[in-house]
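Below, in structure tokens: the form predicted on its own, a single chain.
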Amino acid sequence: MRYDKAPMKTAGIYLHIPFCTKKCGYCDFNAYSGYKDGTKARYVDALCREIALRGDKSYRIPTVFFGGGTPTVLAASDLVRVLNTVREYFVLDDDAEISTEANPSDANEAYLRTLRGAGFNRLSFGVQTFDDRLLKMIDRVHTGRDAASAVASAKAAGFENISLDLMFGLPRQTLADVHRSLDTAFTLDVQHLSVYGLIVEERTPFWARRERGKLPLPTEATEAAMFAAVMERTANAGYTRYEISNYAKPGYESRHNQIYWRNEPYFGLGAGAAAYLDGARMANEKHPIRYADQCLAGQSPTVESETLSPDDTMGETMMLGLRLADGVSLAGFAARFGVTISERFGEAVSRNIEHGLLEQTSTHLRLTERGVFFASDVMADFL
């Protein structure tokens, strides 16, 4: 008699390495600067002993991914060290896609050579602005020069697939330094580009100094032009904005962050890390160090736990997957749920179709270009 085994589920992993050289004034993410080598030493022992602990091979891993903080703070070893630890106890896809978030300051070619070596495959290079004026405003520590520098050490260690973050709606920022900064990456013909309006988060610097009347932003008619530039050219420039922020080149498209966007399973490791695993959502505790004393003790250091009812799970799907340029799948929410998307969300659909924002296709749901610019509004409707 045979017997076929089962399918093996699907799942990205995240990876979170929780230091910076300098944390910026408009990051709430979960990041700390000032820690010395032996600290960081330890963390990379715990993330190591940590992957150990999580692993499992019933899941085939299409993506991994290096966020932070800034992974590239850690020795190019230790990212090695960790990458192949990933590959002892989980089953990485042959193509997977591997990419770790980079400063630009710390990408020399021998750096980035070492981790193309090791399968690193794709770059994200958090830039924000060529703007050297800007750049020291938002706390930045590397320069105009040192973007446009990287980009070509990447390319001379074998990168063909890098990313370069921007932002536009910064203090004193204008119209004109975002077309320049636009104009300086369309010239380094990157395969993909993330471009996000500032938010102005709780906690931060940039909050505070905004609550003192200290934070002299771009006006939101500004901001709107911001925006509107920054797609239009994209487009003239050959890159397919394929989410609300996200434009590339045919191909290119993060494969991983499509896993966030349509609401599939992932891993989350390291400090602070978010997980979402047969309808459940957890949290690692965020604080390195305590982190670590964990993992090293062999504990579980996740601190949250949450399994989403349907309903959360729904509207979480419609939340995310509108970010998507192509919108939700229609057959694909179906299938997944048992019900249509009008049946269950009829009245939101139909009042963001009748005020312009939604359209409807023949297979999808998807915010029109007026809605792009009402995007959180749109999606809070399915919450």
Contents of the next structure:
Amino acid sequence: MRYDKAPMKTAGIYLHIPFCTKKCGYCDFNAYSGYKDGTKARYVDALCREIALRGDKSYRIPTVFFGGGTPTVLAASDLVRVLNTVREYFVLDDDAEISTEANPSDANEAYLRTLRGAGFNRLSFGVQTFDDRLLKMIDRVHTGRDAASAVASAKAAGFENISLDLMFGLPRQTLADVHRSLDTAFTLDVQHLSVYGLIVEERTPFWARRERGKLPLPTEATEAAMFAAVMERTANAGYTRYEISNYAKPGYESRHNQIYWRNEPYFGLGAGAAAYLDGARMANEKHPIRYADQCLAGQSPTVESETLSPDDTMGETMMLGLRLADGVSLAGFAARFGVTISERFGEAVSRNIEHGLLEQTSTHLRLTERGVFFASDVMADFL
Amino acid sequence: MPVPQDRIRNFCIIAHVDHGKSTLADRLLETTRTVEMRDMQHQLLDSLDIERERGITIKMAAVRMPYFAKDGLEYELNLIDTPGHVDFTYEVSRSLNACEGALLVVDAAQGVEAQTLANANLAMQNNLEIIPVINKIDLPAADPDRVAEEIENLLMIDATDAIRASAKEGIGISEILEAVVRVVPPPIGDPNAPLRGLVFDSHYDGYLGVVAYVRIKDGSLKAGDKVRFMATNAEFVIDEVGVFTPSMKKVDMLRTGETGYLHAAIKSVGDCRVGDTVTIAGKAGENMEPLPGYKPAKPMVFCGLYPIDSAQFPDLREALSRMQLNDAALSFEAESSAALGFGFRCGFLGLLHMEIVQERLEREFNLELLATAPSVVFKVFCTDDTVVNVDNPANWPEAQKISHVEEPYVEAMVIVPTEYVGTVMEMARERRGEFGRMEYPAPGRVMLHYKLPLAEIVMDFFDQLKSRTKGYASFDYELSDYKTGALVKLDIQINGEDVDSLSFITHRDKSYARGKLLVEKLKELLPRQQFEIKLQAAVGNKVIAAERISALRKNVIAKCYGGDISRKRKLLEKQKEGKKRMKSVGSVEIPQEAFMSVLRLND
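Next up, the form predicted together with its partner chain in place of the form predicted on its own?
Following is the full complex, with the preceding chain placed first.
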């Protein structure tokens, strides 16, 4: 008789709240504006049903992440109810990272205090820029001042792990605008920054505007200069870039998001949420009403499921892992797949090293500083 | 009971594209009950898809039709189909040689067109009796009197008795059949002499080998005969002889004056070439004179064909070999290009032949191909007194070694409505044409004669002529001679490296404009890359046009979280798929589309 005890599996949990006060022109996420409170309440019921349906205590849960949409369009009590339902059906780590995205204008101190009291310990504010002129142009409902006071409220409410989302490459944004936004962000003294270059996605109002020639985007050269400025300024301010677009004070890297980039498993709960479990990628029904109908009828809302081949999994592991500043662990890859990166991807590795886009340390394969700018070219070579 | 020799009639139909040749052939088959109405598949004689789609005939067929004439006697009518295009003039002349008469079909609305004229002239040179038929008289725009006048003016044929017909409506069909019996002479030839048969076409059959279409000029041919093809000296024992009804039907014997087919396990059309004479092997056929007029097929237009996916190279070789079984005029040899990888230098009779072959390779063999700019055969006279025939710009000698260059010219003939004369003259001038003469065959129509460099025609002449005359112009040419020209090789360089597959030979005076256009087009088409790209057009060491493409600064997906992974993977996979289809010149990746557009670039 053997007494081996398999180490418990771990997985993150992502919860999707598909509602916004107003949907932004660049947003291609599964988010809807204009729904009445009744629909939202029914959605929360449905989400709790799905949590119960998927509940699995064979996993240890190190992270829970509420994303959207805008989770904070719900009442704080709703978010707390969802989190408590998660606790009921899953086994959360004592020190689990529990995050929610938040809109600066929704976040008053009382609201945030409720969340903090229920165990939320990380906030990610969608600030984008502190420039009101630009905020208006990208359809944001908050102002630069809202953002600053939201951070203050969060701190007052007891949050010690706060992240801000910022964007560059916005219509009419200049390099000087980016510098000013960074200046303001640094004065707020938060632990984490996500700074994204704007992507004009298909089927968004921005896409249509660009097609009509009505989207005055900065040139690609300016955008590249903005990216370079963001990297340099954040580093000088004491943030370490640990992913292509993510910067953190030491110890404050988003644990939840690193699950994605390490290509590790996670549950995805809520309308349109994606899950990755047992080597399969799944996605839920996107539409909140249809999603709610299915959950409340006791049915699984999963509408897509793709079991990945080992080749696909290895490709995705590279695609995701190279996003991390540390890159992909050589030993980790070999242990996971039984083949080394250079055995599987020798040509892609050597070519990109030769072109100065990849470098290999004693433990990892990672993008060079220049490689970060051409990450898509490098990643495509591994797919 | 075979029909006696004096009741055999071998004839063909000469017509311009769309003038109704195929419809007329169908009517003749129906009226003679060779094919029952219900079995008619529209336009039976054209068997290849592409032919039917393009309304042109590439491969000929020879159909035997039994016909009871008004004199109460049974006749054997052999309808020999001819290809309607200038590229296949030689094939036309061979099939005309198998006939004693021709139906000259002219559209009652359109009138005589250049190809009609060229083929009618060929028929007259072959001493064929010509029966003019004015077709499509049912059309509202029909003007048969004017067309009759054109026939008389342009072809010097008495058109007073021209048969006015509508193949579509079945008008005039029996008159045509009677005219064939009455006007077309019976074949002459000695039934007791040793065999002499003219091979006027062939096709390749996967089971039978080559099926040769023959016209028995003297003697007879039956299964078991041992025969010799006089041009190739290849000998075979005949497996079967037969006739087309239009499907293949075995007969005991092909007699003097008849047309039909033979097969003898012949492995390649190269062994039994169009125009060759088949005779009895051994003593009986030893001192026979071959029938006149045989010419080995000679490719006039060349281009490189490359598989877009380099893994398809062996498939392309296989496909070309199989096409060649059926097409003796197609030549190919392997070549390689730094930019395009491995491919084949292929030779064709002309531009249409080239297009057809490429299209069939893509359609029937599922290949995706990239064709380099077509080239003709230049004679390059070098300072060391040697002469090099260059059909590939890659083999162009260095400028300082060249004393002078000659290029092939054609005699071209264009028939257009009067209002387009200026347009045609301008086009000819742009293409270094030398004006010959002008004729007025009928009110409102003009015939222009030009000498033009073949190289100028293979570029884009047909397409341009068609579009600039709204489709009204008809055009035909025949090769005339070689003439000296100020020709240079234009190279396209990307970051200093020659893109061999984009090089071409051009007249010095045109090199600047063309070089400029090419680099501008490339600038438009090449995606920016991680470094700056320099584009240059050069003649020898002299750069005549240059452009720059600035470096791409970044290509990075800013966001990728749990819900994005599948989509981003697919996005990158698509990007990679696109890259795979790119060809590299040095470190510059060039999308297929850029190559295609540049190669297709017309001036």
